[in-house]
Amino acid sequence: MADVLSFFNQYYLSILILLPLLFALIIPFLPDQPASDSQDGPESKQAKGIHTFAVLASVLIHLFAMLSWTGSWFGVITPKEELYHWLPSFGISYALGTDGLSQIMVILTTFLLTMSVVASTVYIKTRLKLYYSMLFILTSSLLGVFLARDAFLFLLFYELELIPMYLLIAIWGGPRRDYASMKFVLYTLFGSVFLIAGILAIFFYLDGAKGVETSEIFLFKTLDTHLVGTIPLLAQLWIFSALFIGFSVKLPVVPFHTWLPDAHVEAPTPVSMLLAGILLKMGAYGLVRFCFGFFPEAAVSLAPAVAVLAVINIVYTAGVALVQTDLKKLIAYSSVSHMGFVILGLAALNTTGFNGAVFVMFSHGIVSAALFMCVGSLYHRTHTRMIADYGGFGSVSPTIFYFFMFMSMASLGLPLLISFAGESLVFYGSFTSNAFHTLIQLGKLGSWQWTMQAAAGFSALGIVIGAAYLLWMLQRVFFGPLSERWQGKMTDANRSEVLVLATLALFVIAYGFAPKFLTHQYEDVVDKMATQYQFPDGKYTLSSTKEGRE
């Protein structure tokens, strides 16, 4: 026993990114079901057994996970980093670590791929080991992107999603499923040049830097450490802008938004559930790591333009969303609108916004995921998600209804729920900047001050939007008489189904309600982040910068 839990003291991490590929290995050696089966029909004892399985190794996964913060309890002491030199001449190295933004990306993660899998028992019907096996493969490369700490390995778990997500997509979405997972792998290739363009511009300017070993060039601490003081300022922004447009196709920002409500309309929902909650989360965890947490003297230049990024991702799709006649387009629409606020957030430069950007990372994730579950549970019933076909769904459909009003309460930022919280740090954080002040000549008329003041004025007209078409689509959806096409028809939520919506509303509240029980897990590692900026009296200095060492 000493053995073993020696071994998981060592290998901890390791062992967290290759168990769901041991499942997705394990999973094609199961009883094979029968051909017989079909989406509607009744699910034959091989497909219970494969739904079984796979929800016992996605709880498994969760568990595993949850020794992060719990192990000691049971004497596994989870290491916070592993580091082999995999190719040191090329700086490239087998780094993995965590910290408290680690760690609740990882348990969001695998939360989040529990209530997809039991969600999955409910909507997926066919092909069910090669499904889940993809499922598998894809929690393994999000885990390996929050846990690396080498550059290189961090691009390489980021693109290795990409092959179980276009799958996913390509075989059990939509009618237009071809297209939208085309799309999906296009818009993610167009993104990736960027990133590794910028990865390599790293390399190749600290190669032979002073007091860089070759062998460590890629590591997030060897980053840390000398990358500000070695690179100068004019390459940091065009790095910087290279890694912001590619993490900002997977965030997505406009305009790279528009492969993001073709993939969700097509993909089956507990794909849709991972690919909001989770995928989207890639591209703000490398914007916070990457470009805030490596580059401050660029994102200090570049900080006005993030803003108006951020204006324009809230309020412009916001926008968008009120005039959906699709209902899973709307909600994907107002997903993209919510993570403009992580780029707000993260715009302000001080630690209000930053914890108030990934207090949005995570409780978006819950949001939506519970938020495309509701819309799932619609579409499995009606085989429509055109607004105009409900109505009246709430006499029904109680159940459904009451959690898709709590769900959209708490996407619009209703007090004491868990969006409220995220959103009020991000515009407190925002208000209080003094990050930047540029004047912007405007010819006759004078002189314009652009202030993250006005950033977060403007965006505030995203809330009200959001109410709008939030409340607009509940009361289409759900109030009014019953059409005569889903008399006797229409049922109300399953239990598999009540189970996954309950879970993720009690995050909900609890979050809500004591928002200090998340943020104290990350804030140690956005508050040291935050510290690199620094602006007395308006004016940023920082020491690492040659007039800060001279």
The other form holds:
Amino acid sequence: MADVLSFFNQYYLSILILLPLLFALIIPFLPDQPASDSQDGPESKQAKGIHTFAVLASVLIHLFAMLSWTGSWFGVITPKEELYHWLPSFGISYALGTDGLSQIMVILTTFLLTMSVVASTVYIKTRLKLYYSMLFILTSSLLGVFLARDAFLFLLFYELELIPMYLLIAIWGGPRRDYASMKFVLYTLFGSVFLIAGILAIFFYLDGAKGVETSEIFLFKTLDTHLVGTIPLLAQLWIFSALFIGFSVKLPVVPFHTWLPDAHVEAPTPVSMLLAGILLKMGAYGLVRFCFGFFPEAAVSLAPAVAVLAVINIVYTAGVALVQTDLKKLIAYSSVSHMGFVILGLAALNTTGFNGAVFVMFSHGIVSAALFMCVGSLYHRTHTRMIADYGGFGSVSPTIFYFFMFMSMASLGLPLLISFAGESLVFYGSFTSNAFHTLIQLGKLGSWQWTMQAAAGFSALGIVIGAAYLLWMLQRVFFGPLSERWQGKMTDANRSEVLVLATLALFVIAYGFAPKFLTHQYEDVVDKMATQYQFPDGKYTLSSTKEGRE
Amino acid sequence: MESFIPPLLMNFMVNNNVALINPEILILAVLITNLLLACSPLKKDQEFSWWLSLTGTGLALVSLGILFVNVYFPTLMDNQITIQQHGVMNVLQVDLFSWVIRTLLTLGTFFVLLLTRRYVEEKASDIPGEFYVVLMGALLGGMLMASAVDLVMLFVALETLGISSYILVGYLRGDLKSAEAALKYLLYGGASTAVLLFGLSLLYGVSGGNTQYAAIADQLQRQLAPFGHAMMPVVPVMLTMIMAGFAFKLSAAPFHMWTPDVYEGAPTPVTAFLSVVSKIAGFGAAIRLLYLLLTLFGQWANVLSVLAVLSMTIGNVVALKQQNVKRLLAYSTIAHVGYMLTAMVVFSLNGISSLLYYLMTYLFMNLGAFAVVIYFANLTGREDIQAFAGLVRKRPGLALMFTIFLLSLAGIPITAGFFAKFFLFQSVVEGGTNYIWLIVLGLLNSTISLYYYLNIVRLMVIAEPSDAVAALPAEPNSIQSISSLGVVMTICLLATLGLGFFANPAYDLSVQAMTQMAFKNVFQHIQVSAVPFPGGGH
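Requested next: the structure of the form predicted together with the partner chain (the form predicted alone having been shown above).
Let us now look at the entire complex, which starts with that chain.
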């Protein structure tokens, strides 16, 4: 038994990444799904079998991922770092590791995978084997992104996600799927150009630098310890900017966000859930790890710009969401808006801000997945996404109405629901931030010392607009008279949908009441990051993490 | 055995390391046998010529393997054996570098032979075996190009490959497109050869009448010393002509005009040969000669950067609009030549080693793609991209393989193409921050390229089956016809997926080859200052 446990400790991370890939390879060999399965017809036995297999597989993956969750119930396994010098002459290693931050992202990934697979049993009818294979390959690459401890490996997984996601949108998507999926791929690859350039620039400066082994250049460990001292500040600024642009395509940050509404609108519901829930978090995770984790000096100088971008992101996209006529687009823009809180929290450069940013990453993952599920359940029944076509659904679909309302409340930041904790941490962090302090000292900003506070204040506007578009949307969709068109045709949520939404709602409430269960998973990572940002005048003291918690 | 060889000849062979060119001798023997068979009154048999050539090429591969074990591997272990011992008759430098290139060439031709089998049988001309005679000639030329260290040898080898290629392109005598392509190729090729020859003759003049690289380097060094950094007026003319000549051969923009037409008109296996084998040979020769020139005239490397950027941009942008899959692969070849030229700009140890690694991966992914195209053309007789629509429903395996080859060409992980591109750009970065723009342009270009590669994938996987695909029988119709193509595709697939993961041995071999070749020995008396060296760049 002890041997088995130590084996799992040693190779747990690799197994975790390979497990979905294994399922992706098994699925094509399941019995064939008859070609006669149409969009609305009854399902064949084989199709049901494939669905069931996928659900079981995803649950298994999730349970396996939970094994290392540091809680009294689950912490069976303490995964060890894995390091194998893969291509030493290029400084490339196969290095995996985990910490609190990686862990909550992994759990989010596998959890949303399970939710998305259950949703797929309702919404996906055609070419099931290809679909589930792609979904599981996507999961593998996502897990790889969050567990990689080598910049090259990170990049490899980051780009690996591209093709499965492309096919998921392009095959099972809506009418304009060709355009949307290609746009998604090209935008992402455009972002990768900057990522690769940035990572290559890091290599250029670290290669041959004092105390750096060539074979270990891309290890996070090396970047963490040697980057600041070795790379000149100007170069750091450039690399930070390149990486920031690369990740902001994924996040997305205005003006690189235009792929997202298109991709969301065309993607099938379960894929939208994953896209909003986790794929955007890859960008956020990259910002946290790379930009703000490894480049503290550059981050201090560029934090004002990041804060301004954050405000634009939050307020502008909230405004755009307000005028959408397409329900799914509205939710997509609200997604972009919420991701603005992540970068606002990061720009604060203090523990509370970082804490909030990571919390928002998690909470938005759950809430946005649930919202897309709600939209999908409506679309599945009506085959339209135009808000104008809806109306009065509250009377015929009370369960969908209930969950949609509930998730909207969570999204607009109602206290004691999950988003509230994250967003209030971000606001608190940015309001108390001294991120501009060094610039003030240098006399560059003069009377701008209130900028960060102003940024926080403006962002609060985003919450107000958020409340406006969500409530207005709810009013138009669920209240009023039921139109002739839907008389007798509209049905309520079925069991699988309720299962997904209720599970998500459970977590919304649980972490809303006790955010500490989440924050204590990752706070050591965030604290360590924040220690890099002590400002030289002594006035700035690290804000205690206690304030940040409930 | 030895007693059969006259002592004089034996002495000559031993003194001149003739054993090192055993593979070439084998290929030559196959060529002559095929030629004699074609002229003899014996029964004409296309099949026999094919088997003979395949066996000969296979034996050449074995002989290369033996050479590696007996000659190069000990060299790797023991640095005392100098490269001078690898010289053959003072005109060939058969070192590890040339071993790598020759192995790639032979392997490429071996695959092309497997691809041609059914094609040539169906479109056989009146003289059986002729195709294989010419193909072996082309391979022989390419192999000699890789080792030539003498201007005359270089030119002869270049022309052997060139003229053979013209004939191969025009092999389909009844086909108007093939004839047009051959004529175009001949005219363009002839003109470019003339330009190159003019450049080489100037080099011959400038170096005081030497044809051997080492002597040229020596002479130039002495002649140029009094000039300091100022140059003799003839040098720019000479370098422009030589570079233009090679750019023609490599189909680098703006000298790429012939490529699409020739690639489209030529028989598809010949297109595969031109796009892979001929390019590898060209790079082999270019690396040797340009190394000699760039060590002396380092600033001229910037001309190469212009060629590189033009090639990748024109190649990728024009490829976006192509409807014919062979034309698309032609433009994609131009783009890939552009990427590879970026490594020539920096010309560092790591740069050229990455270039070699790139050539290795390029061999497999591009030949794999061509194998799929030929297989598909055999099935349906179509070459337009639209015909591939819905392929995954009828031939999922074929569609999957094509997808992987295309994604590798686009540089998407986890394929070897991704690693090759990454290493290439990484080595360019090492050359200094001056070249960062080159990398950004290269990366942007690979973004563009993904569009047209992915477009084919999209058609195959997503679109409704085209009439050509819909007409396909559910099961492969004849096993025999696929077997040889299937072998190529499978090997290429394994290599495309595996070369990335096991890049280390391949890359180390490249580094060793480059270290042994020029960077240490051939030009040992030259003070290398104009070229940035690995590790010394910053």
